[in-house]
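Presented below, as structure tokens, is a lone chain in the form predicted alone.
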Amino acid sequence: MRVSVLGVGFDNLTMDQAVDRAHGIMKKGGYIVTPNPEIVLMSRKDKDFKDILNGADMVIPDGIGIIYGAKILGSSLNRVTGIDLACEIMKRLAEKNGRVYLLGAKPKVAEAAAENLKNTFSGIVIAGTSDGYFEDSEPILKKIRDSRPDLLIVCLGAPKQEKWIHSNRDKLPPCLMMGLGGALDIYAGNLKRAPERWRKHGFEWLYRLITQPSRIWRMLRLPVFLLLVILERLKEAKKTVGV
């Protein structure tokens, strides 16, 4: 059962549960999707984009924002987030020289990601990168078809990587598949993540607001997101009392 946050659904895991449901669904091929409130709020006006949200063997509460959102609604999620998944994925293909391809950010950026992986995995594979600026996937995709992996994370924003990923999956072997936002910037080392402590205390937020002070229109959202949330909780109630 998903716990739904303005009709996306998220699965209730713990890291440990989603690294095994992730291998899983590698075996068969699929895709994980990682949503913060931003990624919701661009669902509610994209139906097409929800669906692809929705339809995600895996669907993780990225941002803090959706854990204040569910217990806001009465549930309850742990937080797991894609770019720790990812490395935690990483870190259990690299026991079995599993293969990884890096696709988006700019140029160069993803071959300075795949060095730092390999550095920090030992054993892992990168089998390819690719930047995002490309019009036509088809070459893409036969690199990727090639290059046979196992974990093809792709970063091309969102919804943009989400809907490359749903268009493009059956086109390509069995293999997971993840969007990852801006993750291939914090592998090169080119964007610094908070501190632990800021991360475990739930500020992660705040350290990217200060390191980065043009996301604030982008953090605007948050409150926007929690009062639509809010919203809900009180029409729930009152059909609830209606009854």
The other form holds:
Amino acid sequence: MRVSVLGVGFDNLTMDQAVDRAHGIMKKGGYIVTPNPEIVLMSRKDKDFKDILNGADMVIPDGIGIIYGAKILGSSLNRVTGIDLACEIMKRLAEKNGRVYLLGAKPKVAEAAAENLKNTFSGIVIAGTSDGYFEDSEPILKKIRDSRPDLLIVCLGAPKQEKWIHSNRDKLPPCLMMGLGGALDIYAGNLKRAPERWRKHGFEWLYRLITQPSRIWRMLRLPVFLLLVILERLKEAKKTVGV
Ligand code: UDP
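Let me have the form predicted in complex with uridine-5'-diphosphate (UDP) next, following on from the form predicted alone.
After this comes the whole thing, all chains and molecules, with the earlier chain placed first.
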């Protein structure tokens, strides 16, 4: 049973459960999406995108806004961010010399991320890297096929990355695919994550706003999201009392 927040169903999983499930998906092939409030809002205007999100093998809530949204709607969700989940998956993958392909971000970023990931998760094999600014997917698909990854991290921004995964998943051998937004910039060290304490208290969004003020327009969608959730809650309450 998924927890629905404005039409997107989220899996309520602990980190350990999510990692176990991710490794199961890896064997048969499938994809994980990590929607935040901005992505949920995008999906309201794009039915195909919403279907792609809901059709994922695992949907995890990235962003404290989703946790609050679920709470307002009367459900609870564990927060498992995409970037942390990918790290835990790689930690386990490293034990068996698993293979990871990094696709996305500006030229050279995936290579820098690869170096850092190899140092952090000793044993991991970086099967290949490609930047995210390409016209034709075919040469990239060939490169990915030839490199036989267990995990394919796709960072093209939403909804491009989820759409790319969805339309190309059948052209690739079974592996776990994850759309992870700006994760490669973070793994490469070009962008800093909020300090642990900020993250723990749900202020990662504020840290991003301070360090990347140009995101203000994107972030202004958070109050819009919360307002829509409150309206949804009121609609449901009305239904319950039969008004
Ligand atoms: N990107 C890309 N190809 C594109 C558009 C974007 O590789 O055609 C990359 C961009 O360089 C960045 C990431 O996708 O590394 C998107 O980051 P964003 O900040 O939008 O993601 P968020 O973390 O907010 O989901």
